[in-house]
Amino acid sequence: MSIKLFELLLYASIYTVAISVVSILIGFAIAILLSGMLLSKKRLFITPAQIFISFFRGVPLLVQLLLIYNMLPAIGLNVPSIVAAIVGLSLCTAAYQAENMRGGFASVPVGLIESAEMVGLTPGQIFRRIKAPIALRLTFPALVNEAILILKASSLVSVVGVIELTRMAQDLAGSTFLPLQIFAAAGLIYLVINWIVALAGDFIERSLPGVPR
């Protein structure tokens, strides 16, 4: 295989990452939302959260992508397929993150929180100093993990048209009959990219507050 051939699979592997890393941030913040309605004791909240999460984890993500790819242009939303491929992931990383800071914030001492409320901290400023820092170092092996999946499973964009590793390495393969190289190529690129997270994931855990070093 030639390097002009690799440099195509290294460009399309910028497209691969940029649609992971918009995804988990964007899956983060949905999933942040998503387990405080589920820790909260109201039936108003809690009953969409479990619905939501239950769609999304029980529903094939092959199937959620094309689902939402045929349905933002018929509830009038014409956006490009990369968005669509982005929404998808989105919400589907969101409903796996949030039972992941679920079982991380319920898994905060109630003594503790306790304590904080005895000596006068707000609520607000509980769960920045107390309930967010030990549900993130609790939760954060599972969120690398997560973000791993999602890397892997932004091989499927591809089904919405859009240009990514995967996709890159099925037209290269087709077009110079070398299926063999490209893909290991492919899977090369992807293990590497998956190698960097997990090494960066391991260095901000051992980073963060109260992790023994």
Given for the second form:
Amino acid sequence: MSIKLFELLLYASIYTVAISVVSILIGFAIAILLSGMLLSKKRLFITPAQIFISFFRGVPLLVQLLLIYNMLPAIGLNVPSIVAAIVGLSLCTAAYQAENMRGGFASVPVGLIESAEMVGLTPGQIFRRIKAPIALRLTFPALVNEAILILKASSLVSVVGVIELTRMAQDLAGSTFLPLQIFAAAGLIYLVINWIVALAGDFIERSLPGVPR
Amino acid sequence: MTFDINVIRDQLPAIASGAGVTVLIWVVGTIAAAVIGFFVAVGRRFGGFLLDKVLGFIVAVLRGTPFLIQIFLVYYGGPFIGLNLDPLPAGLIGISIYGAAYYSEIFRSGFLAVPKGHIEAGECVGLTQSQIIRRILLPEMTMLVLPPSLNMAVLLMKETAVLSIITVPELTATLSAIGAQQYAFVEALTVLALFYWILVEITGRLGHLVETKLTRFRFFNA
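Could I have the structure of this protein in the form predicted in complex with its partner chain, to go alongside the form predicted alone above?
What follows is the entire complex, opening with the chain shown before.
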């Protein structure tokens, strides 16, 4: 396999990383909203959030992508396939991240919240200064895990025609008749990306302050 | 946007066959993955330093690369090394090996959770290694590994949809084809999503029921 082919794969992997990063960030924002709904103690908010999470965790990502890709034109929205891909990945990761966040908020030590109330912090201050930082700190390892899952899952957007790493590998394998080398090289690139994410995650986690008990 | 369910009703036999293939791959693949994963975990625990490192490396590669890439490697790369597989066996082998990597990690942590004292006690009364595995490790860790194993089974079911890409005639492939032929994507994909959603919900609830019914069989709290 020539250097030129490997360069093409590396170039395509930029799309893989970009799509994953954007999806994780959008998913994170949606997850904040969803976990807020789950913790709201109001059926009106909890039930829709639960149905959303159940659906996006219960249906294979590939089917979600096919649905979004084919449904959007059917309701009159013609978007480029990369947008459909990002929408699909974001909604899917939002469902998983929301569950993690709910767990994080539920494990904030009650004592801390009570002492914050004692010293007269307002509910808004308690959320911003106590609950949110601790919950995010607690869910950070799960977030890194989710990032790796999404990086791998982003290979599925090749099916809706986005030219990222997997799709590029498929096209090159078809045109060069070197599927073994090319898919192995693509796998290696995924492995290195995930390895970097895991290392960076470990590094950041170690530099974050611990959680008081 | 129209929604004509008759398109689906006319194709019921084909859909049933696709659903059958999905469930078949899921059940056979999960069982095979769990069995292979168990032996990998045993090999890593008892097979010495070198075997542990080699298997650990393979597991890391399988867990660090997308399933789709692995499947492409087997299905499109296989013929170049004399491995000519039809889509269905290629998919079954793929999902078994992919799942085995995850199951081996589940069993490995199960082994680690069994208190050392129990194993040492077994060694003291003269049990052989295989007796320790069968009589102490296996029964004591079963309840610990049950929840993550059921979770993994659900993940594998969703993963079977990916096999449609290498033309395994399972449900996703069947319904996508119906959608394309009849130009009825909305109907076909809605049925498809509902099928998986219901199956995942049922499996999840059953698993939860089994877990709560069996908690009294736990040997210790870990």
